[in-house]
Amino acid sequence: MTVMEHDALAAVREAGAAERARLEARRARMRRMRFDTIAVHGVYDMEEALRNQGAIVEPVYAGPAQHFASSDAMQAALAYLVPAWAYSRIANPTVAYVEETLALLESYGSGLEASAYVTSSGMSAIHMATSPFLDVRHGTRMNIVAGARCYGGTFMLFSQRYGAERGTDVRWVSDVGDVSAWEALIDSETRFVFVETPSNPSLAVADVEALAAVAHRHAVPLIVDATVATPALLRPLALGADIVVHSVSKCLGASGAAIAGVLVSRGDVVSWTGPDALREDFATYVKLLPGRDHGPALAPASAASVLHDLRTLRARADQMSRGALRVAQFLEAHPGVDRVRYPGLPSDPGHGVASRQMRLVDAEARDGAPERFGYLLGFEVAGGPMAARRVFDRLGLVFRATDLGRVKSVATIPAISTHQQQGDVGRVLGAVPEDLVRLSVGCEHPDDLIADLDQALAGAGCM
């Protein structure tokens, strides 16, 4: 390498670091606002939409490769040497906007510094939160252990792709709620244990600093997937959890115009496997290697329009809480309902941890009682599944679908759809009977969707 080749990558690096220095003031800026801030700006401030034409909403930046001033700025962006995105495959300016946001959103109040990773999918973001630590160079007996009142596509990932196809030993607490059961299972060969709370559908609550503890006193880390929380309610980091997934296609991007994933982990994520990288910033690691290798990235429409439903998070977290909690009550107290899942429930087995840990963020006095318990919640139909059927037929506000979190309410009926794979055995190891409906309330008003289950369930015959 020549003198002249030599300053001029030097040039490249220093005006790396300068651009890393301005994203870190941003960043840094953005720490000292509120949550309902950062959910507005993220780290798009007024220099950087003077870069970007003045814009004051983040760009779409669609096409799916970047230009380069010269070889040495396009070797050192290719070796991570400075700030790029390269190609869409690896990153995005638009998707790294939402990365930023979600990281601040996460880690808000607790004086951690978190990095996120966007993908394609909420499962997406859960195969890359997981798989890292699945490396036969520590050895081919791993086990993991897992929360079994989960998500219908996280059971089959574990159970089928890790357990079945890979030889993974899968551990299944079902009992999620019960700490010594979770210790009970974890071993030197542990690589990660992973929980979903509030669990979808059986509403399960997890004691999250309980079993950060538990976890870390085995050293593997601590995976939360927080979808029905979201930042809003819950914040798993701050508990001692080292990594968060969402489905950002529910609540985070509750119009329905995207389906997206994220992980978010803090800094020094507690690992007795892999390499120094992989626990000092966990989520930039998958998102330059292992994601860049296995593709699951996001488009960056998508990611527009994430970052403009994000922006009403807290308020929508409000709303919706607000009015699960009222038709709850109002199942709870109906002759035709034989039990409601809700953790907003006295009644409910996950109430006493859910409240502690579950509070709306930056509650003011003017918010009432800050406790506020997610938008997602299950009945059981008095008479058994085909009257649960009959009711889910009946219901004409409430959208029949699989989906959740969205400003709409939606219903369905998991023994027959999203957790409809996982078999018999399955469904009760993950507490989902075949009379059970999972109700995702939106923003609709709370007497709407009263009277619209009322109807549902005075026509099916149960009163």
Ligand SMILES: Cc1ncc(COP(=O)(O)O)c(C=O)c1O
The other form holds:
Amino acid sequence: MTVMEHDALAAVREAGAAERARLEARRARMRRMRFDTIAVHGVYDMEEALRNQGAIVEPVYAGPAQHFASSDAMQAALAYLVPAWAYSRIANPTVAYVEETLALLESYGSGLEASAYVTSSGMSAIHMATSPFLDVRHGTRMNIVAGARCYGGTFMLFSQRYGAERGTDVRWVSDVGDVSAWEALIDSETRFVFVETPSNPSLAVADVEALAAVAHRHAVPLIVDATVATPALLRPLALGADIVVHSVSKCLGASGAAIAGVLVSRGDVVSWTGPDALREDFATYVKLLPGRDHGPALAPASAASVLHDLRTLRARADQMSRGALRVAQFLEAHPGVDRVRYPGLPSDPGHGVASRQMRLVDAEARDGAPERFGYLLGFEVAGGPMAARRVFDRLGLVFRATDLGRVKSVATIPAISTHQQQGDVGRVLGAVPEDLVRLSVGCEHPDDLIADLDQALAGAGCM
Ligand SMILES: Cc1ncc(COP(=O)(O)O)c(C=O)c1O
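Next, report the structure of the form predicted together with the ligand; the form predicted on its own has already been given.
And the full complex, kicking off with our chain again.
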């Protein structure tokens, strides 16, 4: 008699099916709610609270492993036959509450069903979202097509780890707004298309809908890093993207208490590579198989911190976007600034597409004008790189740090920090000049931020 024919195991599977149905009912109920309600509750409802001794806040399951009632329950869990968490490198209840919430937020209003895999950092999410497509069993000649306007870590992952170390042909698109430039680089050996929008730090805007159409014509997935937008402003799955990644360390986890990442996928990911399970439910596939084996699990305490931040996401994205627009307008009018990069400014090349794509979720019903352009901007200081350093060094309220999306405003000079390692050629490709200051606007009053920037520019002799 095989184990699968075991009576007790059948009973465990039956109980698992009931548990799965219960989770699906909670998801279905929340899909009918508004964005803010989902952000506050996720799938942690009253029944779930009662199963957690009545705790109204999601408990932190800090222990590494789950106790099982029997050998059958253990076997079924480790064979992924029933919902379980087993071991925190594979899954964890606190982390799962974050995954459920982010899957609902990313698919909000789209009619799509999405799933999420939360990881220990944004970079691990990008690695886990992309590496399953680089499977040599589908051939060793492979290429990827990616927007060069991206975070320095992503540039290094693709160019060094995938390109130099593994021989993947990395095809960079510099002008990410030019859809024909993307199409020209995709061919029958392309494994995925990757774009960051708006991009860090050059604030380039990509037309997600148009890129998804191009990628799908070639049967390759479109993966979008929407860290700078957050699902409160942009939900790429609804525009046709297959997978969305975020550095949750940023605005999603704005208090700054955790480094985390997420990948969210829709069902039926377009891909000519990989097994059926990858196409049907990519995030779950990655979590249960490659994720289990690579092990980039998020710590449960960090998951709890992210849950608390997520509850106020929409309000923060709104406030930070309004503040960023005010600051961008000030900088654009300042004689000490050569150029401001912010999609919210009508002078910005990405303004048209951003106005169409980036809208504060649920704003139509509540606030009228729904366009919001996010919290990140860049400005090039008149007088060159040394003048930019002088302005940067004189900031007295805005922190100098390689960070963004925080409730506290922070600034950096990307060429000497986040984008230092990619070298001069990489920085030209990514449009990261040495005089560019990146500013992430937080929740302070914009007048105080403007006063700080004003005194820094004046003190540096940039008038
Ligand atoms: C757009 C973007 N994606 C990904 C990352 C990487 O995220 P993490 O630092 O959480 O690994 C960053 C980090 O700054 C980022 O700005």
